[in-house]
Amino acid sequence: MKKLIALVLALMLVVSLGTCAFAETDWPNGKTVQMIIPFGAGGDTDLHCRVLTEMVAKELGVDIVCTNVTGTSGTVAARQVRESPNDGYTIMWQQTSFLIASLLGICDFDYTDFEIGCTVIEDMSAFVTTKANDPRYSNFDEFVQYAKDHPGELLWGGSIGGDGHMYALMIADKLGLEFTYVDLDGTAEIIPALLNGSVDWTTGVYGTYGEYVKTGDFESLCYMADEALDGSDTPGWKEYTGESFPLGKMFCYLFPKGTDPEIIKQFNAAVEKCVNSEEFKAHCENYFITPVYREGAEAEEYLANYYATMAQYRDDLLVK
């Protein structure tokens, strides 16, 4: 009988401890949450984060302050978040550039050194962007021919090791072109450089560069999507090459390692509701991006496959 009582008490203790371990946290408990954005204000990374995070903040009933921390393709922000307390009050909005930077060894850690919250957006709206009315070319065929006739002369401008750099290398490899790559820190430097002719072209996404095309300052020569996104006769990559472009841009939320899974679960629930809302879908449609929510094992598998696809271009990125 004593052994039976002891066994029952032991089982009750295990159940009790298990219940405590998985009890709901009081996060966010009215405290302000800091959202770290790894690039400066004005770009697509900043824009999409602020739009979605504002909706998530309302859903959670808490203040979320977005803070821009720039530098080295998103790795400065990533390091700051990685070293932050894992109490749920510091979260990072991240994108493709950080995965590329970690792949290249620009930083000594990668997305697996964080707790994955969820992935939320896919962006296939990148396009070859030049200053309008460049006398050397007026369409993509002429651009490609000029590049072939003048190897290394055309200057691509953007963040070395970022997603745009990878797109440029993919274009160069596929079409047998040679460019010179100029390192610029985000759109705050890229746009003026393109406008004043310091660089000849970039690989920009519609959310950032589309307005400049509308105003006539920039010209879109080829969309990386299968077809033009703006209803124009600008060729899509598939139309030009017969193949879909192999990689788009992704956005996700990451937490410091060791963050309570219950906190991530609560945050994710709010994000999922917002991502699937008509309001956010309208925002995505306006910028030709796709809302796709993934969490848990699905998000981990998605990021692993994404990383593996990028790894195919690692040597090119290191050399150039």
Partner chain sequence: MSQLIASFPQIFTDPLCYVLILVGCTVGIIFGCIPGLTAGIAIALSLPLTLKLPIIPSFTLLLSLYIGGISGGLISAILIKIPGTPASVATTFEGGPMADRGEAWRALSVSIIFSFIGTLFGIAVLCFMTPILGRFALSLGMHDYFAVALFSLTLVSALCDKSLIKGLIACGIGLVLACVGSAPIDGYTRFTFGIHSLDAGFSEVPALVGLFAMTELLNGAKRSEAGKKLASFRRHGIGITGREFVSQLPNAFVSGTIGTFIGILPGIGASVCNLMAYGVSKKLSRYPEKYGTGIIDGLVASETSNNACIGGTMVPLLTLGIPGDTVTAILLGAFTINGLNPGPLFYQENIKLIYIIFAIMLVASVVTFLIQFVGIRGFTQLLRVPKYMLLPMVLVLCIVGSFGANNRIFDVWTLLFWGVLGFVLTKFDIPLTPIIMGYILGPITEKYLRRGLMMSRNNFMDFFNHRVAAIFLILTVLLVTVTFVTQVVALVKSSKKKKDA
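Whichever C-alpha set is largest while still superposing within 1.5 Å between the two forms counts as the rigid core. The model shown is predicted, which means the values in this text are computed figures rather than measured ones. Positions refer to the first chain, counted from 1. What changes on going to the form predicted together with its partner chain:
Structural comment: of the residues 102, 221, 156, 123, the hinge joining the rigid parts that turn between these two forms is found at 123. Superposition of the larger rigid part on its C-alpha atoms leaves the smaller part rotated by 21 degrees between these two forms.
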Given for the second form:
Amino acid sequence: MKKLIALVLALMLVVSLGTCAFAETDWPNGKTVQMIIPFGAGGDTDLHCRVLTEMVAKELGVDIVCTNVTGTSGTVAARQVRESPNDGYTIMWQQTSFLIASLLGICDFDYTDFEIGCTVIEDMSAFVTTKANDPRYSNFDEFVQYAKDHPGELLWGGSIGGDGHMYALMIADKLGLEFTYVDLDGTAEIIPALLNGSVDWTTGVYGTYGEYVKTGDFESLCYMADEALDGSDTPGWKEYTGESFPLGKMFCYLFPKGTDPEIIKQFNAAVEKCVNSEEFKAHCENYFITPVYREGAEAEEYLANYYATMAQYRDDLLVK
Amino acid sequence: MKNRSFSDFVRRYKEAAFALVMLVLFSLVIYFTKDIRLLVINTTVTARFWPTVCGIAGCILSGILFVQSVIEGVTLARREESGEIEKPELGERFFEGDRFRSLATLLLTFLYIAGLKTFGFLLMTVLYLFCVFIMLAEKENRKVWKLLLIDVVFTILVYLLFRYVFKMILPLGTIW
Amino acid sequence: MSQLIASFPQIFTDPLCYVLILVGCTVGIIFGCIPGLTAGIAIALSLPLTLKLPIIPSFTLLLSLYIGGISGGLISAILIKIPGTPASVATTFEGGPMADRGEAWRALSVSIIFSFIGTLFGIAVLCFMTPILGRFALSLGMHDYFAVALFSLTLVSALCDKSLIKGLIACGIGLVLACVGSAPIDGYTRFTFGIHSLDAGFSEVPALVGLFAMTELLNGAKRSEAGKKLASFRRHGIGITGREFVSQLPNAFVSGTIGTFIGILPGIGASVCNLMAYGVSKKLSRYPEKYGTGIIDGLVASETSNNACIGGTMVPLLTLGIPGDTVTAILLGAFTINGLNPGPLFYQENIKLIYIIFAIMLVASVVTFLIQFVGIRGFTQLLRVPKYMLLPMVLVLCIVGSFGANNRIFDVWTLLFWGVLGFVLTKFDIPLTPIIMGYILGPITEKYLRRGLMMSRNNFMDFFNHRVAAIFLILTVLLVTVTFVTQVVALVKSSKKKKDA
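Mind giving me the form predicted together with its partner chain, seeing as the form predicted alone was just shown?
Time for the whole complex; same chain goes first.
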């Protein structure tokens, strides 16, 4: 009996020590890296991260486990990562919504409280989406005119405080329009609401809403990209206004403050290789997003500009 | 005899006291709605509306329960004092009773969770389960080695299953 | 139908699919029956694997996990009175008392049979009515969701046995606790008092598990209880006679319909529909007073509805490409990662794939049924483990599950907090289920009320312009009135009796 217990205890010791017996010398050193995804499994934030991170893991030859930590526009994950040890074994995937949340003061810190790894994806595939065959307008000119004549009448539907809301505010501001904003959560609520006429328009992304344009259920009035994504004669934002749309959705990797720059450099090198690979490009094409790799000072400047552009609309985000 | 009348009082009016506490808590909910920051302000139904409704409903209900249980308590007291119904026996002493074991279990669970991050899943679980087993088992069942064996085997099985089969991350602890 | 039959060979020619179905259902059942782990967690954990698999094997695994996970919850609900998943809370109401009486075998058997029937019901609806239901799903909006949520909330009165007031207070506690965290729509936090761990509120599963498992452990610490083995049991064979089975069919039909309907509404899901079906079944029953004492009607209602819900949640996914919950969101991700963009034409264009999916679901539900039925003998062995060992072990599993879902030690504290809350409240005879009901339904009700009002430009009367919303609002008013009147009548009667005495 006693022998058995001794055996069991020994086994327990071996098992527990086996996983963390290696001393911390060189990152990643065979240890598991935790990748925190701030949104739920299955969404675009989750999928892009999982696809890219898996390629990076292969490149680095380490085991990276993706974990979804959801809640409150990605701020719950951000807070958790901020308090995590900065040993390089916790990395966070983040996107635009977190920047907007810190802009609104939903959390009391922002992206500068992290070490910036690199920014990797830009999503410019949003477009002004309306139900097809609306008698009030059939193209963007008429839509703009209608909105001008009936300030506040057109209902925009989407996530309040999300990136789509930000685009809608920018459109309203640049064209001098006034809309009423209605909170809806994700495609599950937006698509039916648009189809049954509960809301008038949204800023949908092409990967999802494009399917409905193809079937003629929805109509694309204007693309936020410089020109039409589907090759039609629908105007792109640049064609319509003469300048590029201020920003699209951005995805990046962030590390806890104080993470060793060497580790970040090593990680970044792998990411750069993967972002520019054909395999990742094919994935991006599938979702109408663009792989753009930025690191170091370039990434910092990009994020600073990005944040400043959105900051102009801080007061507009309040739904009055 | 002072003790006796106190325990009678507690028995008769504990529900009323509970209702009173709930009344206070629900009122606090209503009070603290003032601190809620608002993003959507173009409507009467803001982020403050729902907690206020819940708070008010809670206050009304606890108010009704309070009145109900005070009436019940008074009636019970009258009937017991007049000898119409018999007073129940006094409960057991605290340190020998079930209440003590419940509290001790709770304390152990608290320590277990608190130690998870530092001492890790394996050590803490073995310790925790062993302590709870020993405490809850009746004297004739307190076979230390048997309980320890079950405890250790169970812990290791759970660890292996979750860590290596389901690939879940368990708290490993910083001490190891 | 012929298409469905034609798609079976597609799964059976691939030996990988055999393995995946078997593994998926087994792991699903394990995740379902361990409190704190859910089908959603099982599916999220399988993501690294499924994203690499081709689409048919990937769906085989995902759907088997889903079906196994929802079914598995009944095992712990009956044997240890702790619901394995939020979807099987109502199963404990009848399963617990039955197990205490030594009818665990019968309870398990009935639940397994009807959870199988529920899944089949959902799949049948899915096979034959998906296009129609898809159009129906499209016509629903925020107003309708609000009305359904409000109606479910009023069903809480069916779950308060002894004192309606205490039940409602419990519900109020649940509602208020659900307000903690970030407010819907605004996103700013409420009632967190500067504790940032509370920013996202209490996680649902740890809260539920704490409320039931922790309370059970603390109460189990009683000397009189601890040494006891849970209950002895009699073997029953199949556990249900033909006549009983037939007499339960109308109940199963109603519950299955509720399950499928709730499943179609995004964001409400199986955690609500089992309670709703239980409530409706009790209200419609000829002997509502027997509910809660351990009768099979409640088991049938709960288990049929939560499994029928699976079919319902697939409707908007397959017809419109819109996910209603975590699980369907992951399924949608599996589509898109394979280059299929679900949209309005998805159903017509991929009809072959869709029938393969139906076939997978059918096989997975049969396999889940068989595994569970064969396993009854094994499950009931749990009852031989004395309580003082079983309950702490279950609690350890709960803690692992609560931690593993989000990797947050705070979720384990949530479990403890809710456990203490439950323990204290049971000392005052406050029922626990209404707390969970308020906790699950509160945020949904608030969110859809506010969204509906935003859409209607703050005009509440507009809710009555929506058909489904109007029906459910009227039902709500009726239910509240009836409950109120019965309470007053009972009060008058009892006070008269007192006077007469």
